[in-house]
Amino acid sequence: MGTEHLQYPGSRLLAVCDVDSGHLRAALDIADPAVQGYRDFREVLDRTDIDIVHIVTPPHWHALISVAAAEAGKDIWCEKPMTRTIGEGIKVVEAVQRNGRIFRVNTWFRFSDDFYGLGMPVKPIKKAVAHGLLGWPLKVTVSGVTGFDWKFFWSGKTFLPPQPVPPELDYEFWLGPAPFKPYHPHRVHTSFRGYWDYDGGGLGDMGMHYLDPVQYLLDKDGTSPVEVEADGPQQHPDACGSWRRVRLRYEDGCEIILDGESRDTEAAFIEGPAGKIFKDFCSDIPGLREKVASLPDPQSEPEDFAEAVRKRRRFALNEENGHRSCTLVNLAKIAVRLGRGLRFDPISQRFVGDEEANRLVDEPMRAPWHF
């Protein structure tokens, strides 16, 4: 875990957990001595006076930790990106309301801070959208030229020589539910976002910090698009390498474009038939800011999750549209891996007549671990 993930306002930390000592003590060093130890999540879920926990392992534990969590009956705050597939971010919603929990994912910009390099918050996106101003289907486009990057440097090494596991980690457990692939220090901690079994490159690292805004701007927190499309060099089958384009379209034809070469140099962040708007709220549209300084706020939700979790109210990014802004990734993720245009039921959450990528809707898990 990482050391900065141990204060929040209206919380009190009791127990932080790690497979690698060396973290885990770092951890504790900075922490209350009051506050325990442990190598196993398990023994965490136990304790009957954590009401909240916060899972801030690689994505390809994330499920598991938050199915495990709702069922003891604990409150979520977890990491991006929410699951590192769709049939896991599926499994996660029904645990969740099955059990009457509290979920948070931790990406904020749908209702705090400015957008990343958009050089603004979205809520005057909001309400320009949601009144009409931009004119209706719209296309998104998220590149280096509207403010944002993806990341290619968090790509996997094609060729990793075996190397001893250092005495500090225990890589059998951190490794859990992912294929075994013999030690190397890239596979694990930072690096580990390179590498499919793990995360999923920049789209994993960075994709619901941009797309999850995307899906609240397009009032879709509760669909996903019918057709992905990807251009790029064919895939390593287990380091994640670059893409150039990624293309997703709703039933309606609404369009995100995903240009990882910031070949667009003209792209609006958003445009529709009435108008652009682009970076620092540069618009076509004569009088934008005006017009929409006079519109009312979008309705508010529950922005603090230490409150949510005090009045049992569902938080404004839960279980359900974070999982919906998480299967934009892993369907760009998916059509990146396989090269290829895919269809998508929105409503069954399967590709239509593709087995292929079904199989990456639900990937098996190694022995023991399992839902």
Given for the second form:
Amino acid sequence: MGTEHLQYPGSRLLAVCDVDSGHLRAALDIADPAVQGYRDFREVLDRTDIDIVHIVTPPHWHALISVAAAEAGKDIWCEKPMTRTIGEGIKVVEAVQRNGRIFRVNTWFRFSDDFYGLGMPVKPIKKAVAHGLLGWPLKVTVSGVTGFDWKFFWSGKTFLPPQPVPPELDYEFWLGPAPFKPYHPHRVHTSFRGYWDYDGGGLGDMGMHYLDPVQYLLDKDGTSPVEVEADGPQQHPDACGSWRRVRLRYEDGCEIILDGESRDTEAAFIEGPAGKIFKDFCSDIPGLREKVASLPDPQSEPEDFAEAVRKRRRFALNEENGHRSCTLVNLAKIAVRLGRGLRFDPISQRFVGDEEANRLVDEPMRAPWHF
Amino acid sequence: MKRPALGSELSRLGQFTFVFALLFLGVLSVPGAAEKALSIPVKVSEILARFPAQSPVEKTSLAAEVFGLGEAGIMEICRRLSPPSKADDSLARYALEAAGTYAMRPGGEKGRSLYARAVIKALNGAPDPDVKTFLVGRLQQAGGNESLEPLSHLLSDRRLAEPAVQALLAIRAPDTDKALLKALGHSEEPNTVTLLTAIGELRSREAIGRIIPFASSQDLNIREAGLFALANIGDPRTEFQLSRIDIASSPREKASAAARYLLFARRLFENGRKDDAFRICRSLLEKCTGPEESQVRSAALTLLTQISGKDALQDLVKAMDSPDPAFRARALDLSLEIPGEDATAQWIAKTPEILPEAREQIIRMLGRRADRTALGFITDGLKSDDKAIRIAAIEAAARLAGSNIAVDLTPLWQTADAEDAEALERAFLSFPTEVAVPEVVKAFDGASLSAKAAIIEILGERGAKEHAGIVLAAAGNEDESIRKRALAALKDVVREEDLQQMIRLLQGAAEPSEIVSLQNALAASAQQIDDPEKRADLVIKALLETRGQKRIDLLRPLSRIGGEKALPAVVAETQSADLQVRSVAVYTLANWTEFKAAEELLKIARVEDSTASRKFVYLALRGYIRLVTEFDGQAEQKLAFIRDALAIAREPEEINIILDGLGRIRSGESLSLIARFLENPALQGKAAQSAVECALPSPGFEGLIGFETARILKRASQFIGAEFDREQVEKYAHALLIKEGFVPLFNGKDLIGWKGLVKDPPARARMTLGTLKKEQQAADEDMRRHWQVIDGTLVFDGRGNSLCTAEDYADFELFVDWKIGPQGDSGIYLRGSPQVQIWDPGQWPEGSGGLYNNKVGPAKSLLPADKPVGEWNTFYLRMLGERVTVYLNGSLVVDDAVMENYWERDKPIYPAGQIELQAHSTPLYFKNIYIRELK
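Write the structure block of the form predicted in complex with its partner chain for the protein whose form predicted alone appears above.
Once more the chain from above appears, this time first in line as the rest of the complex follows.
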């Protein structure tokens, strides 16, 4: 959690919750004196004066707290990646919708800001794609060449001799639904992303930021790829490491390439049979910039969370399309871990004919935690 | 302190290890079958050393090799597992994970059951709970029905029940529920919650009777687990337990009890008891009316709609009477599943009798339903006095009818307030330009102020140059919001012929944001002139006629307009007597896009070098370096340009700019220039960054190679703070060393290539071959007790003997990284002789690296170059004949000095011998040891 998490336009901060009393104290020190501190998120959910919760925990907690918050009648602002597994994502979608809640994932590049190193926002590309200027099917390359860093420094250590749990940390609660493993400081706080039990390395950290806009561009908000394959060094069962390449393919032939070693030095960010778009809106289509300017905008969806909550309107990046973008991340994680090509059914959201992969779709939780 | 004391200690240890080794050999040499039993462990060691696999193909082939060793091989790998407090067993973990994935490949069932059997046997034999947990995890990965029984045995174990249950839930073998029920004792058992929850997950009907008592336990966790299990199983006999939602103590608990009751209802419905499920939904809808129960009502309505399908429409429409907006929103979301004109009519019919907010929601919903019969009702909303309804109607109409509705929206511009205008703007922007632009232009004159501002934005967004006149006129409007938006839109609509007017407007503007907008528009207009050399003409003319601030405003856009004439005009301004004009002129020049400005910038930097303020030097150098690095030329050419800048740069921030530039020129010469700054404490961090950028592969660049590159990168890596980045640089540098003929002495995984220390060279020479062999075996045993490989590092525990290379070396170059603690003491023996010194620079200020045992020649290092204790140091050693050169952390500390013979003072150093990492009773760390023999 960072200091920016203490300020929200259109709402007032009432409570903060952390299983590390040191972190909790640090937050309370800079928050309004009226703000209350908690160790157990369920006590926050008990408060009837709280409308919205922001889930800023490591990803292995996202789904559990989201579902509990939805059942407690709270609206939800959830950090990326939305959920650690595909199965957890399905549960969040159901719970949020069933209970009539407003949900947003905290990434925004589909509707605002320059899209990382691409040097331009997503909207003009969306217009070009939607009006067929590039043709169909499309191939998107997310790599250093097109402006995206896969952050392999989020790697775990393969040897963690147990160390005493610091008194300020409730490690049991921190682990929550994750399997018990002896404490080592590298598992928690600023380095947890390097472990499969809690996240998924750079894929977990950046995947939704990078891939949600791609899903939007390809018009795949309601579906998932049918194939995924990965190349890279073997992954440790506990610690995430680097990988070289992941390829996701949709039923209609659209492809997403995650190029971890920036191998395709000539890669366009997005290309179809009729044209390509590179960084900084460079393209092989003459006059693309002007052509795109004259095209109609895509339908706009609510981009102001406080307003969406007040008006009970579904946020632009919500539980449903958020789950589908997070599924891209989770598919890539599983392919990288298994190292074999996989087929996926976007309707049942299970792998076809691969039991090991399906065991990673729904990973059992440690009691007493369950949905 | 040094050698003599160690000598006696050494022989004492030698005797001890000798005795121990005899005993050990005695045990091993008894059975004749030992050789056969040893062959699997040896093979396993050999396979493990090749993990982790570097690709999926290699992972498969290594795993296939593991399977080639059969059950015994897999069990042997399992035996190599260790609790994390004891040793680094990551290779075994990699291997078992790979084997599990291989076993689970589609069509690999035979191998899978072999794998599972081996893991189960190992599980039964493993003493440590952490190791057992890892093995249970392998069954979670690859176990099948055969795992049910062995996992069931763990269900009463406090520590292992949880992983075992997780594995069982992943495997889902038949009768898993029976095994769990058998383990479920009474509520005092530590694993009750785990077992109850799992039984619930499995929806075991047979379990009902056993669960019911737990559902009323005094223990909250047990009670909730029991109730969850009952709900998820969904047996009608347990409705009594689940229906009592009012006894909850807090709103959240009540809501979660209701959620459980609804889960129960959902399961009833799935089990064919539609009426019961429906009744529960109804009762909750009637009962849960409080303001804190919105989500319960929504969830009940959701299930009710799932049960009733289209027949739920009445309930959904009725939900519009609720004062709860979230509940209404849920009903409207659900209604999207019920299509048809009849439904549309019912929704419209409902609207007169409900709250305006509910009507607004219905309008939005109708906009998302593909039924055009709603359009009449929606367009009625356009005329509503209620603004929220009007805006909802604008959005819904545009969504449902597209640009066909433009004509109906156009009249709204006349009276639109800011929010109406915003909604209209979004609507028109979603229409094709050929509809949107003519319609808004038609409306412009009669439009409200807010509407005018919005229309101007639309013209800008669409680049409607043919209507530039409207925007230009608005740029002079008294109303600030209109003027601001018009100025911002100008850059998108101005034409070549508007340039004169842009200059005029810019000269009249005073407000900073307006000036910036106009400078953008002026540049956009000038850039449209066909002849690049004519683009700047009008601006230069105006510039020469203007003074003061206005002159500055005209100066800045020139860097974007460019051209032969523009450059001298700006250069002339860099001589201005007005300091502010001069400053902006240098700034403008520094942002120039054409390379020809570089020469001028260098001149400025040279001239200003003599003046007091270095601000202009900095600005000029920044622009110069940018242009040079963007310049389309050879590396040598660019470097020549950069050397000119280097002659001027003095301050760290100036050199930083140059280092940035050098990083982008990928050549060995560039890297050498950078390397110079690695020894400057104020610049070494930046220099390291630049060295990495210069030398490492990046998109389109394969990376620099060669010994020099490796040496510089190894030095640079010492100034890279982020561990991961540092490791990448080291990895690359070491790969280069190998390409240059270096060989790793340490493989980062085990002690292959090393041996224990037997006495000293003269003593060894006196031994018979048989004695030496025996002593060596004892020394090797001792070595394995005190030297370990942890996480790619050789770690000495401070209690044993020196570590020696298995081979002898004559002339060579050697890289070795080392680390000591406070009072740490060690050294590198060359040709079996002491030593290149390593010790705590806090105690010995002369520092490490000296030839400590020299009596005649120099024995001390030339200068202290140690890192503080606890940090890694790098030695580069070269031994040629009797002479030794040592670099410590990039500094020369021994310069081609003769190394004397410690063992036999009257003789020169031996011609060849083993290299030793000296043990001296303190913990030590070594890694990255690379040697190249010189022949």
